[in-house]
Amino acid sequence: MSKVIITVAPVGAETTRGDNPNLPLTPEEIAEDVHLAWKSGAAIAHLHARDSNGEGTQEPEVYRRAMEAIRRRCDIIIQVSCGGTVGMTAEERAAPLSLKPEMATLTTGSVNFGEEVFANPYPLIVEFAKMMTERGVKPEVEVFDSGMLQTALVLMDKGILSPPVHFDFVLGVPGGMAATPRNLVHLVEGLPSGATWTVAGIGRHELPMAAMAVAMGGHVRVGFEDNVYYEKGRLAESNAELVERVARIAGELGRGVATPNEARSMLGLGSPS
C-alpha cells in the first residue's frame, strides 16, 4: 500500500478555547501550529480562519495571512475550507478560493449539523466546483452521507468533477453518517476507480477511524477541528501530538507517511507555486 497522507484540521469553525485551551487562533499561532504538524508528519493542512474575536471568518485577508506564514516556515499543502460556518452566504464561503490555494473543500449535499442546517443544495455545488477549477484548486469532496457520494460521481458523469478524485469521509457528526466499520467500508466500496479517500473521525471516533483507514490504504485527518482530546479524559496538548500519533500507527503497519510532495504526485497536484 501506498504511504499515508496525513491532514491535519488545527482550528475549524466551532471549536474554542473553552474547549481547548492550545487552539490556535490568530494566522501566525495557526502558522506555527501548522509548522509542527508538519514536522511531526502532515501533508496537508486543512484550514479555517478566525477574526480579531476569534470567530470564524471566511475573510480572504485573514487566510491570506494565515497561508503567506504557513509557506514562510514549510511546503504542505494548504487546503481551505469552503465550508465557513453554518449561515454564511455562498460569497463568503467561496471567498478564499480568490487566494488559488492547492486545494479547497467541495461538500456535495446538504447535513443536519448538530442542531442546525449545513445547506449545499446542488446548484451551489455545481457553481463552487466550476470555481476552483477555473482557479486551478483540486476539491477534496467532503462527504457527510452517503448520498453525498453519489451526488459526486453525478458531478463527475456531467465533467464537472475531473479525476482523480479525493474524498474526505467526515463520520460522526451529529446528525451524518455514523462513524462505524461498516460506514466507512461501505463508502470506500462505493468510490469510483482511481479515486483516494481520507477519513475524519469526530470526537472519540477520531483514533478508530484513523486506524481502520490506515489499515484499509486510506488516509487520515486529525486535528482540534475535529476532537480535542488525546484519550479519554486527557486534551491534547496540540495538532501535532495527534498527527504523531497516526504516523506511528502507520509506521507499525508498514505504510510511512506521506511529504507534502509525495502527497501532491498521489493526489495529482502539480509543483507548489
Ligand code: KMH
Given for the second form:
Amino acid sequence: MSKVIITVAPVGAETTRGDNPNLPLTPEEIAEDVHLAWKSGAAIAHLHARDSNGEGTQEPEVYRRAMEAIRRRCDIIIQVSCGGTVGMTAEERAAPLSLKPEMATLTTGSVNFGEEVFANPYPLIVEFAKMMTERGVKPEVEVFDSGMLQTALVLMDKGILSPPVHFDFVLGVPGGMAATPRNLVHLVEGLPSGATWTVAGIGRHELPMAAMAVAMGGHVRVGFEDNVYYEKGRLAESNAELVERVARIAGELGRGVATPNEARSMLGLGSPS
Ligand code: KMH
Ligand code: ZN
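The form predicted in complex with the ligand, contrasted with the form predicted on its own above:
Now the full complex is given, and it begins with the chain already shown.
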C-alpha cells in the first residue's frame, strides 16, 4: 500500500474558540498551526479563512495572506475551500480560485447540514468544476452522501472531471451519511478505477475512520474543522497533535506518511508554482 497522505483541516468555517480555545483564526495563526501540522506529517492543508470577527470569509485577500504565510514556512499542498459557509453565494464561494491554489474542494451534491442546507445544485457543481479546470486547480471531490459519488461519476462520463479523481468522504455530518465501517466500505467499493480517497470523520468518528482508512489503503483528514477533541473529555492542544497520532498509526501499520512532494506525485499534481 502507498504512503498515507494526511490532510489537516485546521480551522473550518463553523468551529469557534468556544469549541476549542486553540483554534487558529488569523492568517498568521493559521500558517503557524499548519507549519506545525506539516512538521508532524501533514501533506495537504484544507483551508478556510476567517475575517477580523472570526467569521468565515471567502475574501481572496484573506486567503492570500494565509497562503503566503504558509508558503514562507513549508511546501505543504494548499487546498482552498469552495464550500465556504452555508448560505454564501456561488460567487463568494468560488472567489479563492482566483489565487490558483494547487487544490480546491468540489462538493458534488446538496446535503442537510445540521439544521441548515449546504446547497450544491448541479449547475453550480459544473460551473465550479470548469473554473477549477481552467485555472489548473485539482478538485478534491467532497462526498457527504452516496448520491454525490454517483454525480461525480456522471461528471467523469461527461469529461467535466478528469481522472485521476481524488475523493474525500466526509462522514458523520448531521444530515449526511453516517460514519460507519459499512458506509465507508460501500463508498470505496463504488469508486472509479484509479481514484484516490481520503476520509474525514466528524467529531468522535474522526479517529476510527482514520484508522480504518489507513488499514484499507486510503488517506486521512483530521483537524479542528471536523473534530476538536483528542479523546473523550480532553480537547486537542493543536491540530498537529491530531496529525501526529495518524502518522503514528500509519507507521505502525507499515505505510508511513507521504511528504507533500510524494503526495503531489500520488495525486497527479504538477510542481508547485
Ligand atoms: N463549511 C461547510 C458548509 C468545504 O470546505 O468544501 C462546507 C465545507 C466543505 O466545509
Ligand atoms: Zn471545509
